[in-house]
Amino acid sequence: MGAVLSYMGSILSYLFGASTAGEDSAVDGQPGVTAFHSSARWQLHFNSIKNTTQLMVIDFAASWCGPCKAMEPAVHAMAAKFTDVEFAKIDVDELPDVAQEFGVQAMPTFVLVKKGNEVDRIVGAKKEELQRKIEKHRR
């Protein structure tokens, strides 16, 4: 019985991030962009914002993607500038199910969501276009 409880505790820790290995975090220690490392935590968070009118920008990227890395400073700057907008980062290799759910086929892909629905999408490292679309949809 003890082994079963230990195993169940491990599963719950993995799903809900009781250990630091699976925790969601500010990217590079900077506030403004939250990186999700667990599909269960992502779903809980995404479901919690579905009833709000706040704009969420989801940055789908990969650690090996050069254009994704090139966009990081711009995304952090936008997160600092648009404090009324929520920024989330999903590594497509860590959470392929989330990337598939949003139909991501190239990186970087930025999906803009309001009330749980996609309102816009930018595919590629297009800083100016991303900023324009954030300004358009944040109101």
Contents of the next structure:
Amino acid sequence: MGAVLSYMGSILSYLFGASTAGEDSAVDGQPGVTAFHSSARWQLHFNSIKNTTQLMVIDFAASWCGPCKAMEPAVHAMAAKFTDVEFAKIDVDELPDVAQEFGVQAMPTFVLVKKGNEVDRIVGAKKEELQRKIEKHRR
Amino acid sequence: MNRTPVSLKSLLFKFRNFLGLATTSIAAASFSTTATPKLTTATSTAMEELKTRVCIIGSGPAAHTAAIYASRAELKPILFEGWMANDIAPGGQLTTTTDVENFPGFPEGIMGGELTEKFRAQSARFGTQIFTETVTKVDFSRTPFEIVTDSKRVVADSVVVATGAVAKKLNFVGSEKFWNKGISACAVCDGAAPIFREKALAVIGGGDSAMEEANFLTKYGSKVYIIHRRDTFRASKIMQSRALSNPKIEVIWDSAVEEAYGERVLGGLKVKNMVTGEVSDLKVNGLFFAIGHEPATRFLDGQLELDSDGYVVTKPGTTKTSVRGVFAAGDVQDKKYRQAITAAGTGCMAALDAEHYLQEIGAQEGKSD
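The form predicted together with its partner chain is what I want next, because the block you gave corresponds to the form predicted alone; please supply it.
Time for the whole complex; same chain goes first.
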């Protein structure tokens, strides 16, 4: 019975768009960083993490932004290393309203969020600063 | 006086200079050991030591074409593409532009970033060792040459310098304050930011890049002003007409920006007409410099002859620099043409020049490697 319920639960959550970390990041091709392609999905995810004490790093990037591409391997490495931190990626062309909400001015911008509030931000492809701030805020 | 600590100390001081560090910990570590310590274990950061026949510094069309030729000539090149060197991503200036329509071989055009990815894949295919590290110091005073990053020290028989150029910025009141808060030198990188959506934007420049960037920005902004200090553009006819026929683009001729103002982000500019002297107000939320580039030669620390504009001097018709065995290709040595395809051409020349040089010194020293 429990198995049936959990099976149905997973079908329902799939239907209503709450993605597992695997699905979206399979699109991204790399484990650890979840890419969001719809506002609704993003909102759902953001709300779900709001009630936890988990740190989330939001990577705002644009598709032909050279510095964004340069940061990709570093971000994925940090996602693999800091498994207690949630990593999300938002393309500012796809989700301009989310980018606007966070006041993104230049790409890439990394916004660190905890309990629904911004705790820090890094503007530009600054590897060391990003790592330092993640380490600072992850507890 | 025991000889060992003195010679070790001088070795370490020399090494410290390469690392550019002022730490005393290295010296302290050395004197605490009495046995014969290896240089690498005595330092606090373990530098990886590599050897190569040709070391290529750069990441654009010049560097990668040199790498393709050098690797196919079995010279096992090492290429340093830089980590955000001069604030530009690996791939160089092409990563800061969108459609490239004049690079031969791409009749449908190709995105700048995509083109640089292809360059990289091609040089990697033939065995080029590519490191995403920025060269901090070089030593061309004797052979073999030394090239140093934060974690590597490369000893090379020949070097190709293909570090390209850095986007120029202008200085005026507010230019620093609003940097990355509305002012940028890369329209393609930042144009998609939400603060520019449906806002009036401005581009400073008069060349092909300025035209391309202005057109690109009309996708995001409500209006794009091109502010140019002269009364004609330097850009190619086709790019000029594209920009001038775009209804969202308006040109402000004979003018220069005097001041940038605003609150948290850029709110407007004071633009001076150089002919009439009149200063007018321009309400824009974004300003993009598209005024050209400056050769990236600072890291050379004067070891290669530069011309008055900072470009590496090369012997006409070759890529030979003032140091035998060091070659320069691409925008770092080209004031006149500065195109991706001419850079690629000189990259090839550099690899062939290097190969020829290696054969010469191999023959002189009577050994083959």
